[in-house]
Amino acid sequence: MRLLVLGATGGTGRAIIRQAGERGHEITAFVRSPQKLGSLIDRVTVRQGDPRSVADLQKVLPGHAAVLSVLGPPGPGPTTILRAAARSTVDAMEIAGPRRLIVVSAAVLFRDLGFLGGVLRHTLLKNVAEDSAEMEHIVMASRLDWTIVRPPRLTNGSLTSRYRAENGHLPGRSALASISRADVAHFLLGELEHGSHTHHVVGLTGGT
């Protein structure tokens, strides 16, 4: 497949690029900065522009299968990045196509956590919480062929393929939980093969 990926120069988006090639997808990396690709953008189109752009979308979206957005929120602080994304994706897919569209959301948004998972949501995790719920609304209410993937703490760790995914929950229920950003490419890229998750929230974990 010929793959759009929102947040390419990123660490899941540098490991879905990586792992792409392998699975024989072609990739297009929609990105600001193509020069943070480094090495890697030989192995990608590039064109640059602004995910919060619906004009800028649209451009580019005819002849791709899918969507990928594995963007992320600068740090801590108060964002709406993802928000913003979200509402130019949407609408720029709604008109331009493709209809299939997954986005990499935050585990701290399941309320089965227990007490840490609280804490965290309302604390130290309070912004990037709210940016992920506003874009999952967003995404939900389209006319899209979603998947949500919710992770939990990523790590650079290498890829094992052996992970855990739950709809609805993240299996274990522990707001302690991790899961390396390759494995998480490499479900992103499963899901979009088999679509075995189609309008549902996907809870994923390390592990076996």
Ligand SMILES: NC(=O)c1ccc[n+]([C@@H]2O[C@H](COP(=O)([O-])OP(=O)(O)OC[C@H]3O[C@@H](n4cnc5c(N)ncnc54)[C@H](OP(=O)(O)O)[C@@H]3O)[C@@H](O)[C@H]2O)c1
The other form holds:
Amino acid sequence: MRLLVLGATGGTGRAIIRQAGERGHEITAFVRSPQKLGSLIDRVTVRQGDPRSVADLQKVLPGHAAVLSVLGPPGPGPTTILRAAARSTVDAMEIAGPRRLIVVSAAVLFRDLGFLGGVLRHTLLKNVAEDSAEMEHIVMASRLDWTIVRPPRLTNGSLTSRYRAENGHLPGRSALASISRADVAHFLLGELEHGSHTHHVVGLTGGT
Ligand SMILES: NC(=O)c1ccc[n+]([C@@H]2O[C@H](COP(=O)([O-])OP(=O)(O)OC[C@H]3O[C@@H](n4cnc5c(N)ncnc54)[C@H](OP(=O)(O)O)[C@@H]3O)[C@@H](O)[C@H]2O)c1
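Switching forms now, from the form predicted on its own to the form predicted in complex with this ligand, please provide the structure.
Then the entire complex follows, led off by the chain already shown.
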């Protein structure tokens, strides 16, 4: 499949690029700063643009089987990038196709992660949680074939292919859980290939 990746210069985006080739997929990296791809630039088609721009997205969408968004805010401060990019992505896809959209959100939005989950949601991760929640509302209200993936804390650990996914919950229900960006990328590519979680919010955690 030819996939359009938003946030391709980020940690998870780079992991997707590393794994996509050996699974037979071609990646278009839709980025604002192509130089941040480093040596990975040789493995992708680069298109420069703003993920908040419907016009920029509409230009690049034709020819792609799916869109994968691993955009993320740069830090814990106030942010609107996730909701703004979700709005433009949904609008552009509903006009120009394709129908398949997978976005990465955050496990902290699960309400059953105990006291610590609630504390994180209302303090350190408040801004990211709010932006992620708005993004999810936009995606869920769309006419697209969407999947929302909610991982807990991301690490730069290696690919293990050992992780658990559950619709509507984070497996283990622990606010202290983690998963490597490589394993998230592995799950995302598998979900694109098999579509087992279409129209679901999926909790994804590392370990077996
Ligand atoms: N970090 C965690 O522990 C954690 C936990 C749960 C969920 N998540 C979610 O997982 C996802 C992936 O995380 P990650 O750590 O792989 O992300 P990351 O390394 O921070 O990468 C974020 C990507 O978003 C792009 N981006 C940010 N603001 C942008 C803007 N205004 N315009 C265009 N592009 C913009 C960045 O582009 P540039 O390279 O140009 O800046 C980069 O490609 C995010 O949605 C994050 O919220 C993270």
